[in-house]
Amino acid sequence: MMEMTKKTLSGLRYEDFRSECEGCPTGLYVLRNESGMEVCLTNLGGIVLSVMVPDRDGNMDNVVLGADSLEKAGTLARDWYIGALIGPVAGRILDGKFRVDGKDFALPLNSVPNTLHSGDAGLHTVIWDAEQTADNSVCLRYRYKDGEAGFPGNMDISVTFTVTEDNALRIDYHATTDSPTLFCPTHHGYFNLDGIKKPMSSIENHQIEIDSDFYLPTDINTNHTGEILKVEGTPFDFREMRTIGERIGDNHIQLQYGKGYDHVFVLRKHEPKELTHAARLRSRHSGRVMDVFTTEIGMVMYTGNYLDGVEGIDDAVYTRRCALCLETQCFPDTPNNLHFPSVELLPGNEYSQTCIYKFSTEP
C-alpha cells in the first residue's frame, strides 16, 4: 500500500500507472543510483515518463517530455512518440514496401505517403513484459509475432534500461528471429536540459556539437533521397558547438521541407557497431550538459517542429521546439536506398545496439 501513494522525485505516483490491457499489467518503474539520479518509465510503449538530473547549483529537475499517467503517456505516444522506444523499424519506409528473402511486404501507411516509425502498432504501442532486474535497471521483454505491425519472423526483443553511477542513461537492446526481417529501433526522447516547466524554454537556445561530416536530405515529403550530402557549408554544420536557434531559420531547401531540423546524422565511426561519442547537448542556462554516445552509424536530430501545444507531465504544455530529440539509428528507408547499411535481421543472427545519454554539469 506504501508503494502505491508514494511519489517519486518527479512527482509520479505508482497507482496512476497501474492498469491490465488484454490480460497484460501495465506499471511504473523508478530507476536510481547511489548520487540521486531518478528515471521513471512504464512498460507500456517503453515510455520514458521523466529523468531527473541536477543543474549546476544541485537542483534536480525533469529534463525530458513526459506524462503523469498512463492514458496521457500513451496518448503522447501514440501522436508524437514522445518518450517511447520505436520499432521494429524506425524512421521513414516509403510506401510502407519491401522485400526480405526474395519476398515482398507492405505495412500499413500511417504518413501517406509513408509508414513512420513501423505504423501504428510499433514498438511503442506494446505492452512489455517487465522485470526489474535492480534499483537502477530494468528489463524489457516483448515477441513480436509473425506478420504483427506487418513484419515477417517471430522477433524476441529485449530492451534494458540503467542508470549508471556516472549519471547516465544506457539503452541496450538485443533482437533475434526465426525468419528473415527487418530490425532498426532506437528511443524517441524529448530533452530540454533546462528542465520541463510551465511555460516552457524554447530548444533554439540550446548548443549542440555533432560528431558528423555527412547528413542525409530528404525530399518535401520527408522521404529521404539516398544522397549523403558533406555537412560543410551548410546549416547542418554542427562539428563545432553551435546555437541550435543560430540558423534553424535559413533559407535552406533542406530546413524547409523539415520545418526546421529532422535529419539523420551520419556519425564517424571507424569499426561497425563500435560505441562512440556522437553528440554534446548543453544549456548555458542550466548548465546541464548532455553526452550521447552510440554503436549505430546515424543519429536523428528532431526539434520538435511539429509538436503544437499537448498537455504533458504536471500540466506542461509541449510548444514548437520546446525539445529535441537525438535518436541513434541505422540509416531510414534502407529498403528503397539499397547502397545504405542492410537492417536485415537474419535467423541465427542477434542485433544489439547500445544507446547512453550522459548528464553533467558546467560552471
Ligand code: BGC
Given for the second form:
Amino acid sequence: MMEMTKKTLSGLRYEDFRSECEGCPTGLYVLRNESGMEVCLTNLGGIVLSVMVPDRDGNMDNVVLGADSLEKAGTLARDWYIGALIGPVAGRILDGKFRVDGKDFALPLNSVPNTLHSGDAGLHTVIWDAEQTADNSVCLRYRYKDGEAGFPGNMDISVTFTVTEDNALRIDYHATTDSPTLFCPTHHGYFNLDGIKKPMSSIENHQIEIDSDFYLPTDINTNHTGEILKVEGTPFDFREMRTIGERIGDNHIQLQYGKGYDHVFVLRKHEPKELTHAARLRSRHSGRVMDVFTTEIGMVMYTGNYLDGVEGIDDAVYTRRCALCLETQCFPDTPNNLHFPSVELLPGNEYSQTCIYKFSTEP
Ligand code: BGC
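Form predicted in complex with the named molecule structure, per the form predicted on its own context:
Entire complex below, previous chain first.
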C-alpha cells in the first residue's frame, strides 16, 4: 500500500502497471541511485519505461521512449519492441529456419520473409518473475519451456537491471538450457538525449562515435549477406565523432535498404566477451552524453526509421527518427551464416552478457 502514495520522478504511477495475466502479477519497478537517477520498468517484457538523467544544467528528463500504462507498454513492445528485452534470438532469421544439434526448426514469420526478434512469443511479450533486491536493482527471471517460443530446450533466463552510482543503467543477462538451443538476447531501448517530450526532436542532430572498423551489410529484406565490410570511406565510418544526420540521406545502397541506419557494427575485442567501450552518443543541445559498454561483438545502430507517429508518454508522438537504438548482441542470423560466431547454448554452459548505458554531461 505504501507504494500507492509514493511518487516517481518520471510521473509514472504504480497503479497503472498493477495487473495480473494468467495468474502472473505485473507491476512497476523503480530503481534509484544516491544522486537521483531513476529508471522505471515493468516485468511485462522487461520493458524499460523511463530513464531520468540530468542535462548539463542539472534538469532531469526522461531519455527513452516509454509508456505510461501496462497496456500501452505491451502494445508498443509488440509493434515496435519499444524498451523491451529481446530474445531468445535478437534480429532477423531468414525464413525463420535454423538447425540445432542436427534437428531443423521453423519459427512463424512475423516480418515476412523473416522471423524478427524471435516472433510473437519472444521475451518482449512474456511476464517475468521480478525480485527487487535493492533500491537500485531488480532481477527478472523467466523459464521458456521446450518449444514455447519455437526454440528447443527448457531455458532458464535471468536479467538484472541495476542503476549504478556513476549514473549507468547496467543490464546483466544469464541463461542455461537442458538441451542445445540458440541464445542471443538484447535490450531494445530507444534513446533521445534531449528528452521525450512534445514535440520530439530528431536524433539526426545527435552525434555518435562507434568503436568499429567493420559493419555487416544486408540485402533488400534487411537480411545479412554474410559479408563483413570496412566502414572506411562509407557513411558507416563513425570511428570519429560524427553527426548522425550528416550522411544518413547519402545515396548509398545500404542506407536505402535500411531506410537509414539499421546495421550491425562489429566491435573491437582482444578476447571474446571482453567488456569494452562500444559507442559514445551525445547531444550538444542538452549536453547529455551516453557511453555504451558491452561484452558482445556486435552493436546494432537502428535510427528509428520505421517509427510512424505512434502516441507515447507525456503526449509525445514517436515519429520517424525521433530516437535511436543501440542494441548490443552477437551477430544476427548466425544459423544462415555459419562463418559468423555461433550463438548456440549447450547444456552445462552458462550464457552471460553485460551491457552498460552510462550517462554524463559535457559543458
Ligand atoms: C531492427 C529493425 C526493426 C526494429 C523494429 C530493430 O532492431 O534492426 O530492422 O525494424 O528493430 O522496431
